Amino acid sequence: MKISKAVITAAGPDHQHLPLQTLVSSSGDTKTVLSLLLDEAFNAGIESIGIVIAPGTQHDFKSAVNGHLEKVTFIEQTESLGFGHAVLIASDFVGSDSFLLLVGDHLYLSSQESSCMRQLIEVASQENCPVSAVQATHESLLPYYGVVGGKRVSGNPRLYEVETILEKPSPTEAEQSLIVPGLRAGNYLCFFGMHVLTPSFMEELARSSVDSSGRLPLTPSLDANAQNERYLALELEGRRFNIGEPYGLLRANLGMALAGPKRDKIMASIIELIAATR
């Protein structure tokens, strides 16, 4: 399965700013959150990329693409009627292909040489079906993140069968339906951020009802495309930053700080401002 074709969600009316910040990435160069998605998907093999943005913002996100505007092709979302639905808006750009999907306001910073992406990408290619990137996280931010259910495939600890998943589940729905054999205790296999899908989950989206305030979800076509074929998570060797989060863009800003080759300048920075302050 060839993926080079992505979307990117970033039209909710409490994100769509968020791919607009600036930061200083590892290599030391300042860039939007954006600059920096664009960056690792095309560096991972992706070819082009839909954006999906809300109306009026398309002049704020061409200058925040950084050199890879003949690659993207903006969509826009005109009615904010859910992350399914922001999905499904881009149906014309994927068109029959599989496709990874970003969410606008999240950054990955990998563990390995190998980015957070390509392990995607690489794991879908090889395994032709669709995978939805996980990390194992603790019980107490269930509230903010789908979950999966399943257990592992046999010869590799970090992939794992998708059986169940759930958007935002209390603790009593997790420990019922979602625990991982393997798994510490309490903590479960939450969403990345990225997922590789396949024209069939398209299929699934467009077939879906939506929900009782009128949104259109995506956890329950992923949950419903789990059922009908193999479906897979990846526990990626990486780390999010959600930066929609209190002090996220501080946290994601840290990350890359100390990832880059000033890691010891950056850390007695750290120490001293925390000496200095009460």
Contents of the next structure:
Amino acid sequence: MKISKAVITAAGPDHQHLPLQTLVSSSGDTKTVLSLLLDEAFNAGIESIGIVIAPGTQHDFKSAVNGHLEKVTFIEQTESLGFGHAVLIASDFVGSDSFLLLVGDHLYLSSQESSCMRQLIEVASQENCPVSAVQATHESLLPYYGVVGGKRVSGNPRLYEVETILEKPSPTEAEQSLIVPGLRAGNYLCFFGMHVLTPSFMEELARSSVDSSGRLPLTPSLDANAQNERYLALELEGRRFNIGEPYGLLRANLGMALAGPKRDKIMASIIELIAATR
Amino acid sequence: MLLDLITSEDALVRDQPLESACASLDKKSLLQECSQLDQFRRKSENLYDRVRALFFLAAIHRYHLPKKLSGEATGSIPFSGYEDLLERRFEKAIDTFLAGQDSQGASDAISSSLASAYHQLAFQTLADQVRKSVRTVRGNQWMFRMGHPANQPLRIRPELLEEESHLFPVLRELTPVRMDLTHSAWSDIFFLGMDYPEGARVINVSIDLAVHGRDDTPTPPVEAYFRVIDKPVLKLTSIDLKATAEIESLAEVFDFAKDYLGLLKAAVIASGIVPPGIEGSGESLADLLEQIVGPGHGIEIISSVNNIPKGSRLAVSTNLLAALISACMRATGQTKSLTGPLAENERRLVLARAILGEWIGGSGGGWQDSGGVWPGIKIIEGEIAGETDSEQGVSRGRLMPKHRVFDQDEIPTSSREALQNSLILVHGGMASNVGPILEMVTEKYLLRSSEEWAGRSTALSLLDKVLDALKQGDIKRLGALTTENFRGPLQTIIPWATNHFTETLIERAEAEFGDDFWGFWMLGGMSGGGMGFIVNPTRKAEALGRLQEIMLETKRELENALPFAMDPVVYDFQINQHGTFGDLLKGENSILPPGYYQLSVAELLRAKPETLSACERAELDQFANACRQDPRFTNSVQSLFDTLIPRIEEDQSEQGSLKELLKIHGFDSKQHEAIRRDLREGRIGLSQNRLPANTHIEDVLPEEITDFSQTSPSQDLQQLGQSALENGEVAVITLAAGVGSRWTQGAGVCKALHPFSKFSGRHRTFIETHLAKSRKRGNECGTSVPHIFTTSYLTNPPTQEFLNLQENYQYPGPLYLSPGRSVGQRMIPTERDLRFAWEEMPQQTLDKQQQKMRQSSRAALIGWARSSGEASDYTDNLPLQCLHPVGHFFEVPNLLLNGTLKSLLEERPQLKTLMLHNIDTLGADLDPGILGHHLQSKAGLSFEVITRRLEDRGGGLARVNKNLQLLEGLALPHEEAEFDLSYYNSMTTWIDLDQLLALFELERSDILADDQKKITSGIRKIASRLPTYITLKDVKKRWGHGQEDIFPVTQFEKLWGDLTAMPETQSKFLVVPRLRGQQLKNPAQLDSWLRDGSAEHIESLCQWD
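Form predicted together with the partner chain, following the form predicted alone:
Starting with the chain above, the whole complex follows.
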């Protein structure tokens, strides 16, 4: 399986400006969130990216892509009809290819040489099936994520066979159907905001129906896909920053800075700041 | 050998009864078997093997070994082992008692201690396992991990935050209750289901209910309401119990017995809103609520059971707990849908949470009790633990049973209607405590007692027949089967499942309806409360009315003998087809039941208007509109007015009648005020009852007693006694003035009139049993025996009325009732005495959650005592419940004062000896040998004592500073002293009449002349030399619909045994066999009393006609 396309969703009413925020990268450059995402994706072997945006935001997005404009396609979601809908309208862009799905309000920091996106793409190419990036997450954060239940693939401690996926489950539901053997008690595999999806998933998504609020969610189609074909989850060696959370951008900025060459300087500043405040 | 009964692969060997296996073993072999069993239970990893071994050991030490110990030393119980037992250190207690057995040899005393320790350890082991299983149910575990508000993963569903005009939507849960159509032979006890899943089966029907004549049509009786409020508090309201509270701290949520909101609190915890893991974290409830509902917001939960009386045996409280949990789970996204019925997996989760909630609340029902969550008619069965279950390797069965709901093809509508058209559900009104019954069932099951085991098998086969009859719609057959079940297996397993009230009702229903009475059906733990009568449908309408009348009439006849919590009621019911069901009330429709506003609006009106929140203002508006427009709110304004203005007049009239009573019964107000003053100033009280700490207490010397426990009195003595009996020189005095506080936990009924057990085919009262013994002795010696029952203000009129009704049981001899001549008024206890009783005196520590409940309830009672005024008069109850008898010392002087002795002497001038005994000392009879000994010894008073067992608490025979006397438990300088005393006072006393009169400085002529002045003066002199004890007694206050509260009250008493401290009484002491001297203080003793041969012995002493 070759993965050369990516889709970034950035049209949600509460999230559409988040990719445009700027921060200082690990290497010390000031960049937008979107630009950092694009850098990582192209470095991981992606050749073209479709960005799903809200109407009227294209101008701002164009100025935020930082030199990648020719490899980017903007797709307008005219109505805010859910995450699933945002992905579905990228169907023409992805065509019959498998693709990498990203969300515009997350940043990633790998703890190994290979970036988070590259780790995911490599596994998906190797296993020739859809793969979602996941992270073991404490149950107190269940209200924020899609959660995967399954079992470990033998021989690879970070790879899981997906059996069930639920969106923002209650801890009770999670304990009943999402426990993954081998994880610490009270921890679940939560989505990392990064998936490699296949054409069959897009077919499944096209067949699925909207929920009671008229929106098309993504998770039920992912769950249905898991029932129909081999679907894996990969626990990545890296960290995710959700810049949509309160202080999310600050945390992302600090995370990036502390992973770069200016680590000591940043640490000293933080300590100074702590000492100066009560 | 006995180990085979536990470990054998062969079910035939395993199911052998213990009693037959023990029958052929002598003392040495039994002790060897005990040693092997004890070693086995310490090593075995299988839970049920361990528990069976523990029950075997308890039974051997309780029933089998004592019979083989005649001629052994009396034995003493090591106090440190007793302390360990109280503190629930069972293993250590067992080791201490076993070491005692090794050093002193086997004895009745040590065996009684070991029996108790093994028994308690067995139940503790079982309870621990159930709790462990509840915690490990998937879906429950996370709640035990969560310890900080920031970790709370639950969020309120957004629909509940959509307010309209400051009114948040109300989530309403309507839940039916359940009835068990077969009576499961108690197979829904968790311990049974987990060991014998194949035998745990019930047919459980969800029903809507209405009180016949009060409510219009049957509706789901259980209602739970949930809504968001604009205050960061947890507001809980129980409409039926008229209790409401705004809870602001986590500690308060876990304080269950503080108020009547324990069940609601348990639901909040078991649903995960305030998860059990956060208890004791010191965190803020507001922070936790903010995490769930958002800043500045809180949660309100309201419960209602539409005034369905308590004790209905329809599992109202468990289904209410389930309804509350269900509403909380829906509201926090733990179920798929916010409204409508629940999915099967969600129902199972509600069941698991309800089990958890019951454990947290320190109560516990059966596993079928949440049956109302499911729809219609279903079979609930135990399930064998599978490989992935947490019970695997621990118990054979799973904690949670499986439910299969019958569809219309299996049980057609016509059958369901036929059942509805014939069955009449009632609440007989009796208050009963089923806890001891459930323990008995468990123990008998694990011992495989032969008759009971056969009974269980029969009950199981009857279930299939009942189900078949139900499918066929053959309700007549169904009635015959449920009756067969009640008459056969249920009473074989637990004879106490029936009682005189129930038997009378059945008899009268049969007489009234003849062939149209199709059967009786017992619901739940025991009869007397919730019951069913099955009649020909053509007579159902008539039967609804007549049964109500019959029950009421029967209750009126027996209400002084048996504890009733309320007047009987008849229900209308229909089968519920939905199970628990949720709906969302929005905007104008978000109205709560009228009863809610009686509590909440009254509070809002008392508050300053400027302090009301927007929601509270909106609620006042909503209520005002409802009062104008909603017919359900027709009388709401008047009721609200009543709530706001207490009804003073009624209280005054009750006080009036209390004053009257005090006057009639010879209340001494001067003495009362003196006691109050002394109490308040700390001169008297529980701690002052005790003798000084330096008092020297020793056990009696062998030469100071005469021992008839092993050998009978000589032929000469028997002849001497027999002659006295033949000459009519002896009379019996039965003390029946007390109300048997321990018998009914302060219900205030006459213990003497309680038909406590069946003898010769029917229930007999204590009075009838004592008369039957006197009748037999009288017939044997050819002279009728005069029999006197002493009574008090409370027991005299009902006893008189009862004996008239029974025509004195055709007793051939003189029969007197001696009315009491003195009465005290109960007082609110002092905090000092409550703390002394609960904190200083050794107490049986309860199981963890129950202990927490007890501590919480005691803290509330100390608060009650403080706020009501320590040592002030206790008046907040029925007037008769505010009085107390002043101790059994006065019951003999009363005979002198009230003319009873005069009448007796006139009738029997030759009278020389009186045998006095307690109403509950059933074995006391006019034994000629013992009488002969008393006569020969020339003693003024001969007291009978028995060897001590663990349960015999309350003093004993002691040398106090070298003087031999009966020492009351209240007077012991320290608890440990009692454990050095070998003998316990049975209270049975042989009295030399002339010596007694001389003690009071009287002669027979004074009595015959009824010289009141001289008699009173003589009694006063002696009474003033006896110590006055302050005691705490429990008294029940009944209110609402079958609700009962128990309060401790202070009273004082002078006790008969203290006469032994006066040298001039010439007291002597005899050791008598246990069967003669043991007392029945508590109904929970009845079963072992029946099993250990005591009942058989009593029967042998009686002649009923």
